[in-house]
Amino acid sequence: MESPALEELRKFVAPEFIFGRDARKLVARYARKLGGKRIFLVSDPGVHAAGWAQEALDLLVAEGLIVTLFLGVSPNPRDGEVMEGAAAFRESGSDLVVAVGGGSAMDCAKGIGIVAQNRGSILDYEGVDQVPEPMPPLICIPTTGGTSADVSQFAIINNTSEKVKIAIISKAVVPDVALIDPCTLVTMSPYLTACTGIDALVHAIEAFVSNAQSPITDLHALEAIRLISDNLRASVAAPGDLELRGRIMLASLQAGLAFSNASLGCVHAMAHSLGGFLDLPHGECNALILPHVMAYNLPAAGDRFRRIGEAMGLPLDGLGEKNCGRALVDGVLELRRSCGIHGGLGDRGVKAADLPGLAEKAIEDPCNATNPRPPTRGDLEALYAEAL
């Protein structure tokens, strides 16, 4: 009898990546290796102030490369910023993109590459496999431990006119090289550490229960869940501990490899709508929504959620499905609180009158397609209400 693991074809896409201390310092070598001569360096003011973007610029210039620095990136990258960056890329005659920063800088860099090569508006490329031509070469240096944009085939851009985040999902946006260096995480604040760490946890959980999961993505997802559960609290409490930061960065990498290939679910669909509406931090949105979507999905993926609870180290022996699910949700809530993420959507300015509109936009998000329990718009509205 054929193994269930062999019944379906699965693909797995990942960039070349270098993981470890001082990996970031290889940026000029890889820019040369990829044929770059004029480099478009994308970052944001906060990362630049922390010194990481300037260090990359200095390394590139020392290699004899011409660098244009673009810092016009907001925490939730906007469509207009992508278009401004693409125009600056073309005007500078650049031939390679380097992104230094969190998910915002890396997603904006991906958008810039898409438009620079394919023209039009970045909003033209929303959805799955809508990018016809490959981007210019892209090197990513992540400075947060959670977004995983450095290894994923996702780019999330804020459609400012509609006040919603769009998802661009394509092999064309997978970076050519990711230089993943835990040293960059020491400049993150405790709250940013918590939010991005929970973002990575959501990536791993949604990938593991996704209807597109595979044995390969399962390995990465479960290891990410274990690493985050064991290390995130301590990492939040000790921002300068490089060993802890390394474990969180590894968890981010593992979760990214999982969700990039198994996709996501309703948590991200709802977070994209919410983040676009109120310009809230993406990881914070995910943290507030996660327990409610987990409870909603439990009837469709009970066995998989039990394995998630085991990876989190929760005492589940002897518990039936209902009590196991309750213990898992409680475990996630406790992790969230212990990392300093409190309250609900109402504390962030969301009102009951906003929920129908949020659900209307969330139901259109492609991340819903791989949720283990297909949602209706009414389901999503009810989940938003629970998260108030």
Second form
Amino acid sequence: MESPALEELRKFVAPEFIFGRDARKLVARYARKLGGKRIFLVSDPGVHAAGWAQEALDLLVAEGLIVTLFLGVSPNPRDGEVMEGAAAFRESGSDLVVAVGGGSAMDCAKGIGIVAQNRGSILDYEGVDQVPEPMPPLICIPTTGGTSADVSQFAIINNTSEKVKIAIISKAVVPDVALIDPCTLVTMSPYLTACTGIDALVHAIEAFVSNAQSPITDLHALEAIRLISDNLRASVAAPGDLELRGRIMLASLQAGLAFSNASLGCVHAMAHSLGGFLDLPHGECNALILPHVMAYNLPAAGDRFRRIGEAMGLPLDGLGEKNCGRALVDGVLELRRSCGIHGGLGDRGVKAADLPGLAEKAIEDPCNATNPRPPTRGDLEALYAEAL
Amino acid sequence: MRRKQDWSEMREGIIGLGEESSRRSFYPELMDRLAELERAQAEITRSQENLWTVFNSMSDAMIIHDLEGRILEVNDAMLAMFGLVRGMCRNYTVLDLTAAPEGREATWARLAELWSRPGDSANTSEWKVRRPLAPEETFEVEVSLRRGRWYEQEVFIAVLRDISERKRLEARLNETQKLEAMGQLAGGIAHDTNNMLAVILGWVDLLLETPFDPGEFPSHLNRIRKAALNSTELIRQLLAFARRQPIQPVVADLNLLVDGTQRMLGRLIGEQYALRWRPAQGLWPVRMDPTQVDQILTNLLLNARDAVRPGDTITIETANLSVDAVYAQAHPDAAEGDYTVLVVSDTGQGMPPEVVEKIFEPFFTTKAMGRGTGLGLATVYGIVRQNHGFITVYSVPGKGTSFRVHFPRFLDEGAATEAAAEARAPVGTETILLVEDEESLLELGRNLLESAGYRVAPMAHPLEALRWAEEGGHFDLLATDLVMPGMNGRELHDKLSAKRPGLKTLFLSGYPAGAIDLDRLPGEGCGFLQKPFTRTGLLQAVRRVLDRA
Ligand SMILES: [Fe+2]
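To test you: the structure above is the form predicted alone. What is the structure of the form predicted together with the partner chain?
Entire complex below, previous chain first.
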């Protein structure tokens, strides 16, 4: 599985990002530098309630910029919300987008930018490299520690009529600037902290075992895995500890850099289908599916999984491949449990009869393309069944 | 299997090495500026289309060509004028469009001269041009030429107007005007000739009725001869006026030329006005076609006649004038140098300045319809410019007008004036075969020639002359009328010269030289004499032909 470094050309895409305490306060300066005059500020009601959107708005107005606030974003952003946002963007004559929030707000902001410039429907741009014209400048201020939409070339939008999440993968949706400020994480609830932390862990694991991994993505992926394994439990237990928040934020950033360039695998393919079906938090879906997909992928990437285990600090010395795999899955289950995520899909309302439909949609997801073991629809259905 | 393949492609895309995988930037200002540029571009394109429409709507042809005459752009009118299609034009140069009767090199020199004229303002000239695809078809254009820039290049912008039609019209009107003047002349000449005939008949009657008096007889005959000479002179002038032939400048004394025509001109203006003639002493010679002097005088006098009231005076004067730099500055047409001046002034109604300003323009006339063509003074102007002279006009309304026509002084003092006094009539002893169908003229010619010592074989018919020659008649010179019944003089000459190489012939004709094609007369050893002729004229012509090598 260890591929030679020069076997193929590789690209590494990342926005300009500023990581650190109070990075968010640079939003107005960047908005002005990027040529913005009328700013379209995208956030969700929860983040707005926490005060982060209002703070950004005030900073922008103080800079003499005209701001239109758009809060029509729900968790798992919907195609209709994107279209409404794009209409509001054009109507207000805006020329720059600022997203403040979690993956939902940032993905919705990306969708708004795509449609504002390219017209048509957001669903037209599903797939890889389907966005023809660059969108207006986008500044992201993430307020959760997992999604990494602030550095990625992914935008995930909920196709409400098909009840499935679509993935838009394009260099055009890499933000212009990410202002990554750990301070924003302190308002997250312990459960959300856990879900977004597990999401980041899944990003790192899937990127590391991806068939599109590369030496640079490997570095970031392993470091993210190490940081989450060491700090997630403590951070969930102590939400106000800014030091711990900073480590999780850094892990999320590194996981994002890794998966943005190496892509993901079946966990995300299945989680997208599930999230579109049940409107569950994305991190929670990942957490429920991860151990089963890991077990499924073990035969295809045994060595890589051993290195993941080592990064998680699991005692694997002397274990054979099979036992090593078992220890790894156990380690993930234990982390999930200790962070407060319990039960299976069945507890969240998924029935056996739903599984063929979920698998049918999951198999269409582009994340399958980089899974170390090419899945079949039947494989995915079986994995859903295990996760029940 | 199908899905697996899709995923492999998808993986490539995610890695980001696809054609559409590079990140592009979005700058609002750039977009604005691009939109603005696109608007400006569209505006320029529209404006260009508008200008192109205007360019092609002009009825004058336009040619934009470089300093070597290579054609860069033309308008639709040019294509129509020269029978070309767009796209072909760049293959031609201005030289290809210019009629070149004198050869390409000489034509090129003329063009180079035109292009080398200084100045930023347009200069206008008339040219004969041709269609490149039918080079023998030429037509006349007025070219207005201006320097300019075309893209990064210095060019000429030529505007061409077809003036063939105008030229034809001018020529026809000129002719009409001439006929008009001739009609007026005819009345006067008929009157004069009638008088002369009355004199002649009177004296002849007197001679026939009174007993022969050897003492009085020569003086009677001289009176008759004088009356007849007067009439022939009048007719000569009429013919000269009507003549159409290329100008033949000769060195002449302007006073003599005016002397020669002013009798006739007196007729032209009518007896109710006084015509004064004041020749200057020591007048400088000029080099002019006498016919053109006639034309100038006629037109100026006709103009004066229309301006005068009964009791007014018209004066013709001559003078010498040296034009200096200051004077030349004040008169745009004048160049420094010596001029012989012909002045025609009247004490008539005069003209306001705005009329004076336009008076030389073709078709400008203040005369009532049917009284003048408006071309008279334009003709005068044309002739004067052709002879490198200039005209000035002074006019005061109510007081009168004075036209001053300046001809450059002829400076080759060595050449004898061709209008020298008549030489002595030369004589000879050769035999002359004289053929003339008009019996009285035959008789006259015979007498004149025999009186000078020649032997004459008079023949009233060309066939008779042929027969005489075939029967062994010897002669040194054939003097024959050109137009005769049965056989013309030319044919007679050809038949006789077949057996007599180098035959010398003097053609006589009552038609003016312009009316017959002189070029088509045999050149070597031949001469031409216009009837009526004087004794001296005939003897000089005979001698000239006989003495030719
Ligand atoms: Fe995720």
